Structure formats: structure tokens, C-alpha cells
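Only one chain is given next, in C-alpha cells, and it is the form predicted alone.
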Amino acid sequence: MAVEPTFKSAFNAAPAAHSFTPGRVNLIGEHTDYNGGHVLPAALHIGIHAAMTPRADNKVRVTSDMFTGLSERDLSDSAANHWSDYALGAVIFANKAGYLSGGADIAMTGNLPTGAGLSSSSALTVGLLKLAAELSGKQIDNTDVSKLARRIENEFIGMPCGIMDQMAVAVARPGQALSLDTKHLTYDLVDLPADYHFAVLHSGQYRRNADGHYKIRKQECDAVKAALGHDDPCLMSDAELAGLSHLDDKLIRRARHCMTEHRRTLRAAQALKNGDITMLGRLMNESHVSMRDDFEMSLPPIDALVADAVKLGAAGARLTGGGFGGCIVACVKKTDLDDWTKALLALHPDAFAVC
């Protein structure tokens, strides 16, 4: 999906540079990345193509084949709940980092559905920051670009996310999973199994990252951290969890999800390395139950989609992403994939296959 024609059509010139950044699907490890835990995302073959030419003034002009019209913004603008906010934020923070000294003309194309929990926003911001660094002739490593992209989410957009998405799309390539310790930002790259496919299906239930649900869960986790006296509920012991009995039951369940999801993710990474698909699938199923019951981030149509995915032969399936809508991921034998997908979508007409 070439981005150069989109850029040239909008700006009557070829871009100074362009790139592709993959989206990601999280195989397991949800809401652990801002709680000191482990995550296991995998890069997708689909993603965001971005093109950029720096400007000498403060204008930021953005076009996209995913949205209508040309957006004209200024470096002095704040986030305005507009589709161009992430591109604007990337240019603002590229200026702060010294990769740009003004605005930019930007085009983007892609095949990642927005609001699906597949990191379209992180793919865009990471891609634009890397382009800005490339055009400046300066070096930026994947960890630093991920930290800068996270600042765009936290400080400009107002989204209190962790760093999983940014690290996943900056580091992993299609066909790889990133086994990431989000506390220390150390990681291993793990090849995905050749005979299985991690199918991503949109539930038909749409969500937005900034709609408040994510922020509420972050606030609840912050309350758990305050009760624990440290910032890593994923790393708490069984005794520490038992010591939270004075808290509201809702907060205890949030804490239990963080602790058990972290432990599941460590086991899942090892199972993936060992080629133990049965164990990996079992852990994915357990993860969904925890997200549904303890973290309360699923919806009944998604629960039904996950249950039927397993009944029809998936080794494991779960909600993926921030929750409250979006996609599921299921581990399916490649030889069964076509029949499995057709059967599942026949039962869930609002759902559709993403990749």
C-alpha cells in the first residue's frame, strides 16, 4: 500500500522520506505494561505507511487515505480529539528531541483498523519519529524512540498507556513476538511457529482508547500500587495479594489480574520458545477469563466470539488490546484456518477477519 502517491496528490511533490511500521497483536499480557509486568506482543504483516517532508514554518499538514480531507494544524495547537492529533504530536515531540526545527507535510496510508487494539496510533508515531530522526541525520535507537512515542500518548494525547505498543512496533518484525520485561525494557525476539497462525478478528464492537475506560483501569491500578507501597503489582507475591483484603473487592480483582497475567505471560513466552502450543493455548484461554472476570474489560459479544473460536478448534483465544471492544487473537493450525474462519464468522456476522 504505497504512500507516495497519496503524498504527491496532496502536496504536489514527492516526500523527503517514507517508511512502513507494523501494527501489533498482543498474544498475552494485557494491562501489565504499566504495572511492572511482562508482555508478549507480535508484529503484524499489516501496518501504517508514512511519508514526510519537513517544513521551515510551524504548519503541520496531514493527509490520509483513512480519513477525509487535508488537516492543517500548527505546532502551537493542543490535541483536539481529531484524527490528525497523533501526527501533530509526533512532529511536536520530534522538535523537542531536535530531529525537526519546524512543521512538516505528512501522508499516511494503512490497513490497520482504528480503535481495534492493534496499535495503529503507536505505528504512526513511531514511524514518524523514525522518519524525523532519519531526515535529521541523527541516530535514535528503538528503546529511545519508544519512550518518546509513549510521551506523545501520555503528555500530548492524555492517554496513560504503558510502553508495550511502542516497543512492539519499533522492535519486532512480522513473524516475530517480543518477549518484553516492561520494568527494565529488556527483551527477547521469538519466532512464531511455522505451522500455526495467530488469527486476528475484529469483534464488531468498536472502542476508542481515550473513551475513559482505560483511564479508569489505570486509576484502579494506581490505587493498588498505593496500598502495596510500590509500583509493580504484577510482581507482587501471593502474600502481598492476601494483604490487600481490606481493599474493595473490585481493586482486589484488578490486583489479582495483574499478578496472574504477568505469571501467565512468562509461562507463555517459554511455551512459545519450546513450541508447546497446547500450553500456550491454555494460557491464552486463562488470560481471557481473567480479563473478563477480574479486570472486567471484555463484552458479552467478545466472550461469545472467544468461546466459539475455541469450540471450533483454536488452541487458544482471547481478547487483545486495551479492551472494551476491538479484536480477539486465536492460535489456529494453518491447515484449518480457512474452514475455521468461515465457520466462526458464520456464527458471528458482526465480526470480520483482519489478518
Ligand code: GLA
Contents of the next structure:
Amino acid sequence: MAVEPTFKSAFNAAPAAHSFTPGRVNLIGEHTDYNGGHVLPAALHIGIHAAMTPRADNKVRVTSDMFTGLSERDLSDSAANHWSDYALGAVIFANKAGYLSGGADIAMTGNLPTGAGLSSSSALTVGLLKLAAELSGKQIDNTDVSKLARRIENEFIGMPCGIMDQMAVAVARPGQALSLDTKHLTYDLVDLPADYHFAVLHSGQYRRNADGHYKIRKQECDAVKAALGHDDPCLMSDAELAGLSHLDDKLIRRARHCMTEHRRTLRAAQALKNGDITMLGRLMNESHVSMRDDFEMSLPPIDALVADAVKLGAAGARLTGGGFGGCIVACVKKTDLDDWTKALLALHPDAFAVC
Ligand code: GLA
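Next up, the form predicted together with alpha-D-galactopyranose, please; the one we just looked at was the form predicted alone.
Next comes the full complex, this chain leading.
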């Protein structure tokens, strides 16, 4: 998985700098990060290795062991729905921030499945922005690097995401969860329990038009914000939710998900800190029901996978990430993990264990 050989075989020289950035799995707190709420993602042991050498001209050349061929782009290019868009975006925004003054040669390798909702794109952009800052001799803190990486998604790629993924991969190290207030960008790091594993399984449901569905949910939340008269539906009171009764039922359910998911996430962070796995598992299960019924971001095969994960002994399980396909996360006793995984995959042959 080392990135230097990939860089060397494409560019015939060693890279000026290289680094590893973990992927993330969100334990609870979905679609709360652009609605003023709390999230609880954990860093994975798997992630993206990135290597970079700055260039004096405007070329951006990108190679990867996950995609074929060398992609040659220019700093003036727009996003083109191509795998090299995120690397190009990172170089463009590193220029805007004054960390680079020109293009770059880039290699990326990794064991994080792309498009699975485990933040491979944030791991890449955060990793490259940190490398560019390091090479320029400038300091960048984790919050600023995350804000810049989010701008790549929002302004260059055109994906209106929140800031959870970027903060998770910039701040948390494998084995830690990030309890993050996305409104104020304040956080705590919480160690994961020693005797439980947060198992990540791909549902085998690929995220068809996931970005399109995400944008629709974002617009629905914007309509809730307009009706509320403020930008934080996660923080609304029960009375404010009751005051939305004139809205379409669908919007009321979206609003209720934001409010209840935020409250569950605060309780889950406390449960994790207290080592109360029973409570954490219960909140994960409730979160899945809210995503399924109120936010409508699940799919029937994922609901079945989550239900069986719990039936077979997980303390809790839920869909994780942006939704409409991708992965589930389940909290399982380490001593039960092998048998539990075998039994679950026997019932769901399309699914596979990621980590
Ligand atoms: C994606 C986005 C995040 C967040 C999640 C849903 O991962 O990038 O900002 O909104 O979906 O919780």
C-alpha cells in the first residue's frame, strides 16, 4: 500500500512529501452537520496514502493504484466527473491558500473502498492540503484544513456537504471517535472501547445517484430552515417542531430527524465516554429507524442487513454516511466478531466486510 513506489514508477523520482490520512465511519449523527448539530465519527485503520511534488508550471498529474492511467489536468480545469477531480481541487485550493504556486505531481494509494461513504475523498483532499502546507513551511491547523477541504467539495466538485468528514479525518486517529459540535467546531476525542469493534460492512448496494439524493435532502432542510427562521433545525425545541405543522408531512419528518438525531448523538457521545455500550447500541438502532422512516435515506436491503446484524447479537447497528446505499456500522463484542460476521454474510451474500 506504500505510495512512494507508485509515485516513483509514474514520475521517475521520489516524492517531496507523503502521508497517510485515515478514512472515517460515522457512529451516529447523520445529516446533522449542515443543520447545526452534533456528529460522532470514528477514524478507521484504513485510509489513503498520498504523495506530492510541487511543479513550477500549471500541470497537475495524478496517478493512483485504485484507477488506471496517468491523469493530466491543468490548474484552469473545472471538475469533470473524473477520479482525479479531488486531487486537482486540492491543488487549486492549496494555491488559493498560498501553499502552492503552480501545479503538482501526485500519487495516491489506499485500501479504502471509494464511493462507499467512508470519506476517501476527504482523506485525499485533507492529506494533500496538509502536504502542500508542510512543503511551503506554513502552519495549518486541523479546523482550517477541514474548512478548506470542505470548500473543494462545495465550490469545486459541487457537492453541498457539511464538515463532518473533513474534521473526522483531519483530527481523529484510528481508535478514536470525534465528538464534534458542527456549529461551533468544538470537539472532544473519545477512545473507542477496548472490548467492542465497530464493524463496517458494505451493503452491496451501490450509491446510485447518491449525490443527487443528498442535494434533495439538503434542499428539504433549507425549506425547514426558512420556515423556522434560523439555520439550526437540529437545535430546535419541541415547541418549534410543533409549530411546523403547516408544512408538508415530508418536511416535518426531515425536521424531526434533524432534531432527534442531534439529541441521540449527544447522548451517544456521553454513553461512549461512560462505557455504556447498551445505551450506545440502543441509540444506534433508533438512529437507523429515524433515517429509514423520517429522513428516508435507507434502502430495504440495508434495513434487512441492519435488522439481522442486531438479531445476531450486535449491541446496535445502523446505516452510516450520506445514505442511499453504502455501508452499515455495527457495534459487536470482539470475542463474537468472527462468528457474527460469518453468520451475517451467510444471510446477505451481496454484503462484505470492509473493516
Ligand atoms: C456525507 C457528507 C457529510 C454528512 C454525511 C451525512 O458523508 O459528506 O458532510 O452530511 O454525508 O451525515
